[in-house]
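Only one chain is included here, represented as structure tokens and corresponding to the form predicted alone.
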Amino acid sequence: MSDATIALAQVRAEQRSFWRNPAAAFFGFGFPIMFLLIFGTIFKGDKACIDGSYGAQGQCVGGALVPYNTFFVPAMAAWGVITSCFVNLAATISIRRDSGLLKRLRGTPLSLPAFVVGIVGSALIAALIVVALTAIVGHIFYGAPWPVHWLPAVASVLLGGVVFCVLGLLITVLIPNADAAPAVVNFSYLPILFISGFFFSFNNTVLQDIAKVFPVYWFKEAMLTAFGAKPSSSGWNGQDLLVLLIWGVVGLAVTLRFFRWESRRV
């Protein structure tokens, strides 16, 4: 059996395991759509300030106004990808490590590349599904446009998904055991999600500068460009994708150096 066949079989196995856990599926799919329904309804008809901030009189300074849900749908789609590829993967690996499953896997004929392709491939499938569901809900209920640039949108989702899968593996280095996984993972990304402007624009340059250090912000920007919320003739933004790529390469190097197959607990 070829390595590619084994890797595809592992993807199928990971997908079966994922769908047999309704709680994980709901968190990955339900949270972004739930927030889309809540904020989309509250701010329906309002405008969002893109590439700018709101001044003292409420005007958009240095940016352009777009319908709120034109901005919010790609932002929630980006959050769905982060949840599927970062949050869920980190929790899954932590649980498997604590239970001894990762240690046992190393003694099986399953190669490390096939295992990685399996977990990352399954996470990417979930990410594509949540992006599609978010776009459909946003279009049907709030009149948000479909992605204007389909190829950049798919490419951004796949690149962002791979990068956040790598970072999901990386964050497990800091997770001592499965019980601590939710706290460590949520603390590592939820504050960045807010200061990156996923829910609304705000006028605080210090927080905005901090957000730009992390890939969460740049992934959101790439999705906004691909969906057409930010003006672009092609849908590509080299800076956004380059920052994501750098984070992915550095994250992979650190993961390969420090990833643990066994729990710290004796």
The other form holds:
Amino acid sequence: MSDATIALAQVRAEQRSFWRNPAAAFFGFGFPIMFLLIFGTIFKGDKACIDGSYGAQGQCVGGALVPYNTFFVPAMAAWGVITSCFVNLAATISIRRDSGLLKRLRGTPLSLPAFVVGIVGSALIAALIVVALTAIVGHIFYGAPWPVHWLPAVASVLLGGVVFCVLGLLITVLIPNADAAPAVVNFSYLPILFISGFFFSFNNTVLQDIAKVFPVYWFKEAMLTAFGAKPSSSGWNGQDLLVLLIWGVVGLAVTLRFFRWESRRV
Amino acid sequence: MAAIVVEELRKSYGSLHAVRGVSFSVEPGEVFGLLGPNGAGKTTIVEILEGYRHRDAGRVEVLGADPATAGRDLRRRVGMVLQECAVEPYLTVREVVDLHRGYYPKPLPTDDVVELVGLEEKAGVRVKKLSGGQQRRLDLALALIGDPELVFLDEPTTGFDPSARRNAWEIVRGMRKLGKTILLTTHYMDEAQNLTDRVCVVSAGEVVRIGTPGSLRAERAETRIQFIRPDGVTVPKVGEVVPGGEDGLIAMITETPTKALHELTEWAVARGIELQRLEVTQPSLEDVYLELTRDE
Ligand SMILES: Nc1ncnc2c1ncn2[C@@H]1O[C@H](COP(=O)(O)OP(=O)(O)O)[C@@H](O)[C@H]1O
Ligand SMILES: [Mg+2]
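What would you give as the form predicted in complex with the partner chain, now that the form predicted alone is on the page?
Below is the entire complex, every chain and molecule, led by the chain shown above.
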């Protein structure tokens, strides 16, 4: 079999495992959809202040007011990509490292690229599905518009997905064992999710500046732009994608250097 | 050419010298056993041969290549059962075997391998649902699917009940018939005796003996003669007296059992004494092994 055929078989096997594993499927899909249903219902009819913050009289300073769900749907879609890629890979790879599955694979002739294409390809499929699901639920139940710029939307999901897969592999370096994976993973990105304004805008430039260091913020920006929640003629925002790309390239280099295939001896 | 050559192999973990100058070689088609107690260094040796760990010193060759630098080409020709390793739990037996089948240039048919390891009734079952013994047999199947020339088995039957162990032995014998070279580690004496052509007894990182199971047994030539001590007489010393094991039992070991037995029975017959529970036994391989690996 050629490497391409093997890579395809890997993607298929990873997809099977993913959908048959209730925990993986739930973490990939459960939270973003659940929050969409909860917040979408609570704040239906409200406005969101995009790229700005609320002033003392409740006015939107330095940004634009849009219907809450126009903002919230692409934000939850972005979160879905992060869970399908970053959270999902960090968890499954630490489990496989602890159980010796990675070690076993390394003893077979399976090539590293084919293995990586398998896990990343499968995560991207999950990411595309969760984004589609979010857009459909948002449109049908909460009157959010369909994504305005299709090509930028798909491109952002794919680029962001790959970058968050790389970062998911990277974070396994910091995960001592699979039991600690959820704690490390959630601690590493949930606070950033909040200060990046995934749920609501707020007035604190320090936190906002901190958020801008991380790819989570820029990915949300890219998704808002592509979905049309932010004014843009093309749906592309070069700066968002560039920051993501830099995180991806640097993350990849660090991962290649420090990735562990075997659990640490206890 | 030997399938495996190990010369003066050394490996330390910090200050712990796990392997201290081990040498042996394995011929093609041979079933070779690394036998030793836990912590002897068996896994360390095997994982150096598999390319997972790096040696500190010495020379190793696996199918003519150095596993430390050999790449996929060597892994295409070698099958491995690691001491601890899992399989994707949410795939079925057949799916996993099929997936691994694709990794190799000239694999065996999935059905044949699944049948060889006795999992044909579980082929459609998810790995998660298999028992420990069944998962171990799946490990064997995955080691075999690529039709390897050489197979490493690190404690393939540890944790098995006796009947599962016998099944596994049948599988290994089947692999041997297919002409595979097999290096297996075990701490079970009977496993080495039943499966291997030659064993290398390792203890505390050193080779204690290498030979066929038969030659190891023959090495301690002493035969043991034992019987119940008769009352009121002094028994002639026909060999070295060793602890009898239970009350009233007297045991002697000798390298010339015919002569010793003759002297003993002549003495007894002359006095009209019947020696109760008279027994003449060869040392078992287990005895030899225990003696060889005894801690100083
Ligand atoms: N990765 C490691 N780090 C530190 N010590 C190790 C490591 N692997 C094995 N050891 C130690 O080396 C010795 C030999 O271990 P091992 O090769 O696993 O023996 P065996 O397989 O015969 O039980 C043991 O004392 C073990 O604790
Ligand atoms: Mg071991």
